[in-house]
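Only one chain comes next, encoded as structure tokens, the form predicted alone.
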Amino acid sequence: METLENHINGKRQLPASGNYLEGYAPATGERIALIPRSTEHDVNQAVAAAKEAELEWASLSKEVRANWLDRIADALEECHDEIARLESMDTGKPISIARAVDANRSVANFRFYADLIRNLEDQEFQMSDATNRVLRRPVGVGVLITPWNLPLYLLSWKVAPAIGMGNTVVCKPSELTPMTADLLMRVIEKVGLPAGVVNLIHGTGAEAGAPLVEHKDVRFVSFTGGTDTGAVVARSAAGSFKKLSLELGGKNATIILDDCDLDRHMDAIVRASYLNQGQVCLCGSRILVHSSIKEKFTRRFVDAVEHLRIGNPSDESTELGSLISPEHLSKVQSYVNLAIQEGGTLLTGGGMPCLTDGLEGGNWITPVIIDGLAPDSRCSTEEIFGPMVTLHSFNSDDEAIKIANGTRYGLAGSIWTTDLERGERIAQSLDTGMVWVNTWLHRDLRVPFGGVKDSGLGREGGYWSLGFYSEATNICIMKDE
């Protein structure tokens, strides 16, 4: 068991309160960490450190800051196996996913933004009698709040562009998954990043997150998490007019058209439904299937899901791991019961897999498929964030679009068809931030990421991130006559 510390002004610090939270491995239920239970005192120290480092860091050239991002990427790459191991242990996800997704992407995020910032040019607009130059300046001190499902993946996604644009930050990872945030800080201290540029505070949302968001010296907040918590963050930040980016929940639709090549795409559709045990905001938890192929699709989908390998996350052959916590397991189980109450049919899943070797105390559930629910039922419209999928049939493209748009969310979706023009036409009608056609989670880091409706506010990714993490200043210079 490890006792973690906060990281403030380039130094490790114990929580001022002397109190700790207990961290548990989701797959076994074992206690693996003591986590600082930080309070407003720790928050004030971290923000003060970021504030003190702000001017000197902002004064550095973009080339110098980009070089720092590359150094962090190099050091993270040296820790690739440790990232995967810690992420798998801390989240319960399979080690193969932690390696291919979390570890790889965390390094890639720093490299990508290093290149993007290094090549960033100020804009210039000519008038007949004047020249307008648009400069990008740092915003100031920012707060980065990240969730438990993709801990380092999403933290690096925020830290890299934020400091690359000259800001200083205080990070607040989920108290459920603190291990790789601590690793990132150890890497940052190892490479010698100036003290105070990146600070880390552990703790709960109420005791650490809230005072961070409300702090008078914080100029921007980037939050990824649940929609209800996002609403609280938005209200807290609104009074002081902080810049705000919110990436929130989703209830994404996977649309299977009548001409879908099931032989080619079934594995990808299963992956889109259950990656990381369905604990990804982009997962397709509603599968809409054309009625003409519904029976065939359902039979093949159920068979594929029942053959997913559930087991020890450290085993290379494991495809599904455990859920994040006993509380989240109870939530998913409650939705399985609700689905049956709402008139749904349980086709498979919902039970405890047969596991031994110390895994009996983990948060396990077999992947769930529910058929027969109304598209407007609670289980079909509320975010469950677990390995539970509902099946629905449709008879026309317009009906599929109506069902897909029939929730409070609008984050992502996917369409599966051999007619790409038809797929794109449907995609353009979906009220959502991202749509994939014949693929899923195929990410180009240059494109915008974010949702509409209750799925969030603003966009990050590529130049959208650089825009959020900076302030545009226009300088108009009158030409000599």
Given for the second form:
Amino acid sequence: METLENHINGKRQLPASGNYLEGYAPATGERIALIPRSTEHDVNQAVAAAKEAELEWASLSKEVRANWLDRIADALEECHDEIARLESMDTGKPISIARAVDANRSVANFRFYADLIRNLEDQEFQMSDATNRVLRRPVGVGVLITPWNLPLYLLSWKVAPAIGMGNTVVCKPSELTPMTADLLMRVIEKVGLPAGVVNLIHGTGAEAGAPLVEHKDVRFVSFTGGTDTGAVVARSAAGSFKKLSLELGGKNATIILDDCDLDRHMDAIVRASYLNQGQVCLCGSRILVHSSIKEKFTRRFVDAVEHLRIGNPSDESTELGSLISPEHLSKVQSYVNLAIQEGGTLLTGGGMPCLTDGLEGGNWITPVIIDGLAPDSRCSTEEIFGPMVTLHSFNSDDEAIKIANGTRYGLAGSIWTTDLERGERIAQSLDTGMVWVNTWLHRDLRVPFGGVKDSGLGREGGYWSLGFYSEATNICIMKDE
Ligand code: NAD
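Form predicted alone done; form predicted together with ligand NAD now:
What follows is the whole complex; the chain from before opens it.
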């Protein structure tokens, strides 16, 4: 079992309170870590370290900062297997996913932003009598708060552009999945990044996250997590006009049109529903199927889901792991019960899979499919964030759009059709930040990422992240004569 430490001003540090949280492996229930239970005292030290490092770091050229990002990427890549192992153990996700999704993307995030920032040019706008030059200056000290479902993937997505643009940061990873954030700090120490540029505080949202957001010296907050927590963060940041990016929850629709090629797309539709046990903000937890193919689709979908291999996350062949915590498992189970109360039919799943070898103590549930619920029922509109999908039918494109848009969320969606023009037309009518046609979670790191309505505020990704992690300053210079 490991005892983790905070990372402040280039040094490992115990929490001032001397108290620790216990970290458990979700697949077994085994205790794997003691996590600093940091409080305001630690927060103040971390912010002070970031503030102290601010001027010198900001004074470096973008090329020098981009070189640091590349060095971090190289050192992270050397730990590729370790990232996958820790992430799988800490989250309960299959090792193959931890490798292909989490480890690969964490390295790629640093490389991608190194390139983008190195090649970033100041914009210039000519007038007949003057030149406008737009500089991108650092914002200052920032706080980066991340959830448990894609721990290093999301943390690296924030750290790389934030420090690349000349800011210094304090990270606050989820208290449920601190292991790879700790690994990133070890990598940062190893490459010798100047002290104070990246600091990390472990602990709960209330004790460590809230004082970070409130801190007077913090100028921006990038938060990824639940919508209700996002509202608390937004209220707290508003008083001091901190720059804010909120990436929040979703209730995404997967729309299957009558001309969908099921042979070709069924595996991808199953993946869109259950990747990471449905614990991806982009997962399609509502499947809307054209009524003419509903019966055929349902038969094939249930069959494919029942064949998913659920079990030991460290087995290479495992496709579904465990849920993150006993509390989250109870939440998903309560939605299965609610679905039945709301008049739905349980087509499959909802039980404990038959597991041995210590996995009996983990947070397991077989993937759930519910049919027959009204599109405006609670189970069809609230974010469950687990391996549970509701099926609905529609008779026209307009009806599909109306159902898809009928939630408080607006993060993402996907449309499956052989008619790409029809797919794109429907995509333009969805109230979401992102829509895929005949694919899902197909990511180009240059494109904007984020949601509308209660799914968030602002966009990250590509130049959108560079915009958030900087202040645009226009200098207008009058020409001679
Ligand atoms: P959460 O909101 O409970 O916690 C997220 C982070 O916020 C954690 O680090 C937590 O400690 C911290 N936190 C909690 N209260 C806080 C407070 N008052 N002040 C500051 N920080 C606080 O979310 P979670 O359960 O860890 O993650 C699941 C949620 O994240 C889901 O709703 C999911 O949709 C969402 N999510 C969104 C995206 C996206 O890009 N839109 C990506 C991944 C996850």
